[in-house]
Structures are given as structure tokens and as C-alpha cells.
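Consider the single chain below, provided in C-alpha cells and representing the form predicted on its own.
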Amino acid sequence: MSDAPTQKVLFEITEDQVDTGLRGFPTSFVRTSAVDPGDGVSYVGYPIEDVAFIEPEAAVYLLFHKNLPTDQQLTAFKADLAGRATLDPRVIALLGTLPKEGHPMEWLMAGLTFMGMLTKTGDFREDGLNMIARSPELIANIFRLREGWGAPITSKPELGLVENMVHMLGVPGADPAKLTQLLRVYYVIHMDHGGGNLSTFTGKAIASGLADQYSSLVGAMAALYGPLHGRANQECLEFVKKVSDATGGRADGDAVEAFVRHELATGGKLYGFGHAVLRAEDPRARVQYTLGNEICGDDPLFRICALLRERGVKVLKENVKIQNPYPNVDAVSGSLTNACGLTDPEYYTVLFGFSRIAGIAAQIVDERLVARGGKGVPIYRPEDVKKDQPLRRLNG
């Protein structure tokens, strides 16, 4: 792909597209993934669904080369990823300074943080895949520290990344075979979401100043850990919960649409429905459901998050105003996460942290490394109006 466009376009910016978070104004080309209203998300031009099962350290190798890896390069790949991946023990000791009524997102910004100071190199690349091998000990300590569930556990990275945190995770009462399982999948489908997102621009921003690799996904995190961006699947698990609640805990379709009906006339709304792009239903949430199915498929949650993608679609069908009715990839993410052992739902924006390091560290590697010919993206500095001041024609 070229990173200039083929042509200048002039454009007209209008008073009613300012102040409106920057939506419909392109900023950057992005190799890594795109996100097509009826497709909906792809890695370098393949569909989520084609990549969503296959190594975890595959897809990252997809984001940062533009290519799957033969078998050779996979088997190079994870080893160099495991050869990276020691986590500085300074780190896991600072983590264990932070007061507890931190929010695990302020842990994990707090631990990328200690990371940078401790031993980052000031290479894009090296730092990127670094934060990559490294977090999973990173994440586990999170988790374990926070919650008390006793000493680090020995980091075995030779495991591979997704299995390596669930090793040092030591979830009680967990099914490692079910929670790897699913953290496999999660980790790949979340991992990159085209250029325009809060997380990802964020970071790309701020590596725009030069600042390092590390400093720039704090940000980006920074950016995750609003609650309308990265904390819907929590907002999600605990709708759920509410219909569960509501409905007695009985996986009824009539029970559910009654609810469903109820709550959209009296001001409330469907978390999990819709997105600002797509116009189907998310392949990504398509993924979930079958696996949730497969792993699953008797959890009580999970059968009204089914009841809900039937009969939820159902009811905002009716609206001729609704744009997308169909669920996205929170609408079943944090049931599933609850069913195979991490219940507590405050950490689930860390594990969307988890994966979405991977593809922001690629595309600021792209922006820093290889656009315009390798001299990076200048610095972002978007122009602001006076109010009331006429507006220009640009040059696009």
C-alpha cells in the first residue's frame, strides 16, 4: 500500500464537523487492519474470522511483518518472543507498592510505566516486541498481587504467551484448559481495530512527539480505560447480569424480549448492540458465540447473551432508525470471561489491554519506522477554530 495518496482532494470543512471527535476525517494510513462496514474487521487484508483461531504469536507476526508466517518463521518467532520475555523482578516489586484501591487499568499503566524506566531501549520495534513478550507476567502479577492469590508464579514463556499467563494466572477454581482457550481466541480478535479508535490513536499521537514506545502505550491505555471505550465489556457482563436478575435466571426468549422491550421504553438502552462503523453483526462477536457454544454453551450467562443476540436483534429491527441492531464484540465478551473463571469484571479492560498492546506497538512501529519512505509521521497537530470564526477550504 502507498503512503501518499494518488491525488489531492479539495474539501470544505463545515461548523457542524467541529467539535465531533474527529469522526469521518481520515488521518493516517494504517497496513495493519481495517474495519469495513458490512465486513467488518480484517488483518492485512484478512478476515477476523479467517485469523481468529490461529496462533496467537501468528497474529502478532501478521500485524508487525504484513504476512503469515511459515511454520519456520512462527517457530523462530515464539522463540524470540520467549527469549525476550523476563519481566525486570523490579517491576513485579513496585507492583506490589500500589495501593489496592487502584483500578487494575491504573496497575497496568502504572506497570507499563516501571517498565519503560526500567528498561526500555528508545527502538520502536525492540520496545514494542519487548512490552509484547513481557506482558503476560506483567498482566498475571496484576491480577495476583491485587487479589492476593499468593507469591508470583514462575514465568515459563516456552509455553507460548496466551499459555504462559494463564500458567502464572493460577486462577482458583479455573479451568486453565477453558480459560486458555478462550484468552487465545480473545487475544487475536482483539488485537487491532484499524487506526481510528481512541487506544490507537492516542498512542500514535503521542509517539508522534518521539516519545518512547512504552510512554506512548500508557497513553493509549490511558485512552482504553474510559468507560466508553474499553470498559464496555464490563458495562456488557453487568447487563447481563441485570436481565439474569430480571428474569428469574431463566434462559425464556419470551422473558428476555419482555425485558428487552421494557428497557428500551423506559429510556434505557441494549449494551452490547451496535457500532460506530458496522452495519452486520460483528464477525468478531459471531466468533465468540461459537465458541461459547463449544466451551461453554450451559453457562446460564452465556444462554441469555444467546437469547439476547436473538431476540434483542428482533426488537431494534423495529426501529427504522437503528443503523446496526446487531450485537459487537462486548456484547458476549465478559460473559465469557465470567464462565471460565475471571469473574471479576474490573480487570477485563486489563485483558483488552493485553491484547490491544500488540497491535498499537505495530502501527506506531509503521508510523515511526516505514511511512513516508521511513522518516515517520510528522508530529500530530490537528488545527483548531475560533468560535465564530469563518472556516477555510483545505487542501486534503
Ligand code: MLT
The other form holds:
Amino acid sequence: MSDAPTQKVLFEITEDQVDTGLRGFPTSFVRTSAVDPGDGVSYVGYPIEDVAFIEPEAAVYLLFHKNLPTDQQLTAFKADLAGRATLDPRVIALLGTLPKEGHPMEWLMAGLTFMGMLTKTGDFREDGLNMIARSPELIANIFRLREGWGAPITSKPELGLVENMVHMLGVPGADPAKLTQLLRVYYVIHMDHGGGNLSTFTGKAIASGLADQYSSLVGAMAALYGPLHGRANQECLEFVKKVSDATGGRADGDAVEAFVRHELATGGKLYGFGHAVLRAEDPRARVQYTLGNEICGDDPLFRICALLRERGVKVLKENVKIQNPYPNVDAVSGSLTNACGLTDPEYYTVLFGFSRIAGIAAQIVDERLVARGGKGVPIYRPEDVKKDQPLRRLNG
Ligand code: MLT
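What would the structure be for the form predicted together with the ligand, given that what you showed me was the form predicted on its own?
Every component of the complex follows; first up is the chain already shown.
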């Protein structure tokens, strides 16, 4: 008899699960966050609604250290990040050479590639923290250079990650205090969503071949760029604007409901509703509705979002085949960002990426340096299934 401990059977995989985008397949043990279909995401055991309003750096600390920091630890961690924050000026010079036709996510991928080429150390933890610390300057300059808002604004890392980014963005016409209030929460709630979401999975897969942290994050951001993943937040604001145009900008529940019914009947969809894993309202959406009521409750597009939350769910629920008729994180994020002065939806996935870099980098550190007693997860190499194809020979 074998002495090997009995292993828990996690999943039985049947043939009909093949070619379903790995749905239902376990990918890895994830230590940073977990997604429950009913309760949504928790960070190291803390429900997202409990940590959504903590300091952005405390959330990063939580994902990296698996504990919330004490006041002293937080002060030291913020100082550590601030000490790493200076972006190599050659990265900004290179950004200035990029074509404006490129999508901001393509600029982000290029920027991370330049950062890797010029400043990587090859250590997953160091490079992860450096990337987190330097991304505010990178992102702020993607906006400024691509939009022609003027010369880069000098970084003040002592302000904090989000505060410094808002300072360096210098968004024309925006109220920096309000934008900061929004982006602090936005940064925390978008940071991590388990290990199976496409960008995180992709980043970890690339890192498993021992490509460095920067290259892994470039691949992760390419995954996030897809409209079925992170770029959905761009499309959501475009959809909310469409609802607003079609209903004459009136915050009228019946008009919104009529639009939704018409849209679904004519093959359209309700952007920002449903989710691959969640089966209830996304708590990250709930956090944003609450914040929206506080900071831009009268904003016309936010009002439309609030009505879509009510009427959209009502209409979707009538279709018993729909597993999740509830809003997800993207349903309202664009309207809040728009109300706080960042009005071009093309940039919204970059803001998502700004935050998700921290979660993916933390998960990569866990897989490379902690998993399997520190040996790390081997190179990803899942099995494939032959499709009834006999072996053939070229010559006879
Ligand atoms: C999300 O944040 O909702 C995701 O990255 C999408 C997912 O979990 O698959």
C-alpha cells in the first residue's frame, strides 16, 4: 500500500468542459484574493466592501504581505514605494515617439516594455514593487503626451501613489480632490480578482517560463486590453451615453427600461451586466454606486447608471436563461470617471491596468517565489485533447 497522503479530488473534468476557455478548471492556489460567485471578491480573506476605502498602499501591502499593515508598517511601505518612484526619463522620451493613433493600452504596453528594457533587476519582487511605484508617472504621461496636455509635471512621490498620479495628470478642468477621492477607491477595488481572470492567468503563465516581471505584465496588459476583459469598461461608458442619447438625457426609469427592452429584442446587450464567475451583484459595483451618490449623485450619466441598475436587472431577470442579471465592476466605473473629469473612455482600461498591475505582480511573486515551498510553479503546460485524428505520414 502506498504511504502517499490521500489527495482531495477538486474537480472531475468531463469532455464537454474542453474548449470552454478552461471554465471550471483549477489554475493555481491563490493567496492574494478569492472570488465567491455570491459574495464577490475578498482580498486575503477581507470582503472587498470592508477594504475598499483603505489607503491604496495598504491594499498593495495586503496583497504582497497577506496582512494589513500597522500604522508604522504602512508609513515604512509608503516611504519604500516613494523611494522607488522615479521613472527613468528615457521612458518618457520614448513615450513621446509613439504614434497617437495607438490605443492608450498599446502605449501602456510599450511603456512597460521600455521600463523593463531600461531598468529591470530580474528579481520578481523588486521589479513588481518598482513597477507599482513608477506606474503613476508612466500613466500620467501617457495621458499628457497622447492628449497634448503639455510637458510632464514633476513627480511628488511623497504624496502617495494615486495622489501623485492625479497631481502629474493635471487634468484640464478637473477637480483634483474629487478625482483623487474616486481613484483611490477605484485603485483598490480593481487590484485583484482571483487567479483565473484572463490578464492574471496570462501574466502568471508568461512568468512561469521565467520571463521577467515586466514582460509578464506586458502580456497581462495585452490580455486586459481585450473588449471581453478590461476594455469592457470603455465600452460601458459608450453604452451609458447611448442610453442617455436615446432617452433624451432624461433620468426617466420607464424610458430607460423601454430602451433596454428594445436593445435586447434587437440583438444588443446590456454592457456591464453579468460576469464569468459572479452570480450576484458585484460588490465592487455596489461600492461605486455608494461612492457615486456621494461625489456625483446629480451627474446625468450616473443617474442613468442608477436606473440601469434597477430597470436593467428587472428586464434581464425575466429571461430565466440569464445566470447573472446583475451589474459588475464596469457598469458604473466609467460614468464616475467621466463625472470626475476624465472624460475620454479610451483611457479607462489604462486606469484598470494601473491598479491590476499590483494584483498580478503580487500573484506572480507568490507563484515564482513562494509556491511549492519556494520552488515555484513549473512552466505552464496544460494538456490538450486529440480530436479523433489518426496519425498520418507524409510519404505513404
Ligand atoms: C474582473 O475583475 O471582474 C475580472 O478580471 C474578470 C474576471 O474575473 O474574469
